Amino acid sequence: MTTTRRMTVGQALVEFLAHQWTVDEVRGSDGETEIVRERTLPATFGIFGHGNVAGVGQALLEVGATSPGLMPYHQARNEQAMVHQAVGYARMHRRRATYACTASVGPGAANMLTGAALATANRLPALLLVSDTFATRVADPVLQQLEHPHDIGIQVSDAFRPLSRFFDRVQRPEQLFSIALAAMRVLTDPAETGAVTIALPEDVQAETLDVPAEFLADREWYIRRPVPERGPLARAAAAIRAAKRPLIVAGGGVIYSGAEDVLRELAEATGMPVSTTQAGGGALVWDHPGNLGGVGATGTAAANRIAAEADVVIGIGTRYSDFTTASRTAFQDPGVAFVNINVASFDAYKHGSQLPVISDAREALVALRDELDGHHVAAEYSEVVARAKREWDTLVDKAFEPTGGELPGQPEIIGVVQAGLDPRDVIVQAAGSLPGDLQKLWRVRDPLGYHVEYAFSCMGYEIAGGLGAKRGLLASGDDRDVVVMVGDGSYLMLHTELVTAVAEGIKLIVIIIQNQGYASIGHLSETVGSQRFGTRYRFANSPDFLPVDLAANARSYGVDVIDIKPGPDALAELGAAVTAAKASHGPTVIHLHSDPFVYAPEGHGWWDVPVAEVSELDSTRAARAEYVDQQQAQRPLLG
């Protein structure tokens, strides 16, 4: 006979997220495998309102009451960036794990839709507890309800559909069962991974169930880790033979399967160079003689050089997005063909690849490995190669050097703040010119160490994901510091979340870099003629600069703030600033101005932004014409 509990919906579904885990099996390059068994939801960030803090609210107070440890929570300030802070957690858990994060109706859950989609752009897994309004309708409608003549059903949370890669409401208790097991399936699927969201009427919340005991029991997902077919996999093992300029893009899915050793060995053994998207920094370190680093719009020169004559590219784990593919300019060879290797279908028959490889990127690594055993590069392709990482490092270690200006430039401080790292420790950035300088600049060494959210780029989550990956750091009892760089622009668009790493005594350095705007968005508007119209921070009418002060705020909230002063010392005192956060054992502000005129090397990428056909403006009409020129570089397909 079955055992059951009486429990509300609420209490129901908290117990069961408890005893959800995610086992991996990683097999090494050696053929060992080793069996990685953790949380899959270790913890609940929440903000309450009527919508939920009856149901899962009280469902959270009552396990920790009842069961201490099993479900903690933790209180956020902001509903997009709990989610934020769950997609920091789960990078740095390889997507085996990551938070649940808990809304109420309206307000409280509009504000998470920002974080859903960044989330399912990423493919990094979120689970969204969305309140919702009453099933029952018996008081309707509620406080912060929409009201749709046309469809009375519609409701703030059916905008999560779009964002979710899954979505459903537990209209009724008895649903419960089936729509948190596929929810759960989807979360921990690799291919098809990113915002899961379950929609809950607060009426339905506190309602109460007969829930089975094999329901709260503690269930195992295993990650799926596909084998590539023997056909695709010998296809695309011919092509790389008879290729004589390849090239290896490695991206995310590079990191998520712990591949990163596989692909060192592979380069090794074939010669082949590798470069790396955004998601991708870390899968090789900076300094072995085979990375090119970053490819695409804000790549290296080194990178793009290769890739603009490769003719065979070997994608691993990436999405193909415009800027790993520089709006499809980086790739120039007549002939060139792409081996696309990714779990997900979707992304490995992009761009019409007649080459595409599902599997795993660890076990298409190590099956590749095999299948080109003996095979190697020629060696003036190498020396190729070779020249061009000698020339760009030697562009990098130029432009770090201090120009002596009263505002140093970017570059400049990110050489002081990666000298005063320890190599393990993790950057985390997302918007604005700093993903571009970080992708040409910043040297990686170690896998989990580069964390730029660059499929949405979204200002406002660096503190936020830095918060929620340090987080993810501590859970593996891992204490190397996360630095977050951020520019005035994104901290001021969602700061609060220092707040919560005040309250529970989280170590978090964050750098921000202020330049009086949007720097990034400035630059590019002065490439498309509009001579960086409303992306300065002046007053209305006045050329005058805005007096923020941004130290002051950050000092607010009770964080440690070292605020450095314009001038000629400025790299300095950075460089004595950070060897003092790093020191200290709470978070620590470091607040600077830069010069935002100062820009990286050149990496002769594009980026596809169109420009106005017709203007009255001289400045337009130019970067008409120069927009059309670039045009022509542009293909197609990929091949």
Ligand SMILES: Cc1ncc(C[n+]2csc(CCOP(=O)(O)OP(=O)(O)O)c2C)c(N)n1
Second form
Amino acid sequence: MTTTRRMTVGQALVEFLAHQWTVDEVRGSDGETEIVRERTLPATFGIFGHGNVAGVGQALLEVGATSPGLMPYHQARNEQAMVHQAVGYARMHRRRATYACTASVGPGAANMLTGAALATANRLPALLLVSDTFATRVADPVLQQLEHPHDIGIQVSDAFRPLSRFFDRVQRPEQLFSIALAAMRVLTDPAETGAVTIALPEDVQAETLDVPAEFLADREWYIRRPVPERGPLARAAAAIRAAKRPLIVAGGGVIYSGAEDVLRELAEATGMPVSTTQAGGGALVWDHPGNLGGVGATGTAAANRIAAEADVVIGIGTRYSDFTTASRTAFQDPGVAFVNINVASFDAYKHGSQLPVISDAREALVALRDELDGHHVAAEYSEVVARAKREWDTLVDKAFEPTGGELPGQPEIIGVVQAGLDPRDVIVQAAGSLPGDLQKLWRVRDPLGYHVEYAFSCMGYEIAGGLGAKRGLLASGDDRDVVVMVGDGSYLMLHTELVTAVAEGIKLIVIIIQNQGYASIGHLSETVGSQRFGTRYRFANSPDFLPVDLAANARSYGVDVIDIKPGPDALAELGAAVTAAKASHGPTVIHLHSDPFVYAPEGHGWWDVPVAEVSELDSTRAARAEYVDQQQAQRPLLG
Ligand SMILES: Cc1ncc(C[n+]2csc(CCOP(=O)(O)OP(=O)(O)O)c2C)c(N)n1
Ligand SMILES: [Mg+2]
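Please could you give me the other form, the form predicted in complex with the ligand, since above is the form predicted alone?
Let's see the whole complex now, leading with the same chain.
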């Protein structure tokens, strides 16, 4: 006879989640297999309101009382930031683990929408337990309920449907079993993962059901690592052998499947150059002779030069974002072919690829390495690649040199920060002018060392995502530092997880770059003829800077703050501040002013930002002419 326990839906769900394990059979390039087994959901974030306080909240209290440590609870300041933390955590765990996030009904739930979209866009797992108003509708319309006269059943949680890879609502307690299992499948599936949302009406959370022991027992989710089919692999290998100017585009999938060693081996064995996407930063160390750095709109001149003439592009674990392809202008060879290795067929077929290889990145690279045994690109091509890299590296060295201007530019700041860090330290960023500058300038020295959230490029991700990344590292017993660089705009949008860092004593280094506004969009605005409209932080009716003091703001939360005043010693002080922050045991904010008009070296990538077709403004008309000209290079049907 099956033993059962009478439990609430909230209790059963929390206990179920606490017993889920991810298992990853990591096959080394030598054929040896290492088993990585870890809790899929090691903890839960929660902010409580009437939707979850007595349901999932009570369950977290109870599990903490009866089984201490089984499902730790962490408070956050903002529901969106809970999801950012879960995503940062997942990135450091190569998608094997994430956090559950519980939010109350109405605004608490709605606050997680941005996080859901971010997780889904980045293909990084996050489990969202979103509260709903009453299933019985006895208390109706309850506080924070969304009432739609034409469809009373629509709730705030329905807004998660397009933002999630999985969505379901536990309308009746009995549905919990099938919904929980289906949610776990998607969460741990490399081709499907993203935001996984379980909507939980507040009354149902507190209702009971008989829960069989098997539902609460340890359950293992083996990460799918599909191997390539023979035909597609052979065709891909043949195309690569025939290529004169092949280029690898390494995406986040390389890191999520732990394929960086095999990538290096393949690059070395064949001499094929490697470029990276934002999510693929770290797939190969920067100073590997074959690493040309980022490709695309914010890529390096080296990668973009080689990309422009590549005849076979080998995408590995990339979703080919618009930035990676420079809005479909990056690849200009008339006959360019795409070998797309991806665990998701959706991505493998992108750019009309006729050489899709649907496979785990590592498995495909191991197989390709064997298939391409003895193959090497021509010596002349290697020379072209080496020269492009050398020239770019020299430009970067120059960009790091102090300009001697009144305020340091971002490139100099990046150089000083990088110089003060250890090779394994992690840089975290998401939006503004920093992602582009970092993609060009940051010299990645470790597979996990570069986390720029650039699928959603969400302002406000940085501090919360960085905190999640730090939690992820700490959970693996890894004490390397996480360094968040954040613009003043992003900081103002969402920085309150600094309080969480203080509350839990989590070390985090945050560098705020104050340039009095949205410098990146200001620059973009200028190039599209919109004259930096609405991008500066100024008084409404004067050009003066605002008296905002972000250093004082951070200090008010109990964070150690190093405030660097403008002056000739600012860069030296920044170097010393980074050293001090690294030596500290708690969170440190470093605040400094920067000149928004100093740019990173030109990488020759384009970005399609449509310009008004007609205008009374000269600036807009000029930009339109330029835009139409640039569009000529677009290849909408790249095969
Ligand atoms: C949530 C969100 N809103 C708007 C944008 C559009 N956006 C991208 S960068 C940016 C400005 C960022 O300002 P800041 O953080 O100060 O960086 P800076 O551009 O000055 O380097 C804006 C508004 C965004 N990426 N995310
Ligand atoms: Mg700014």
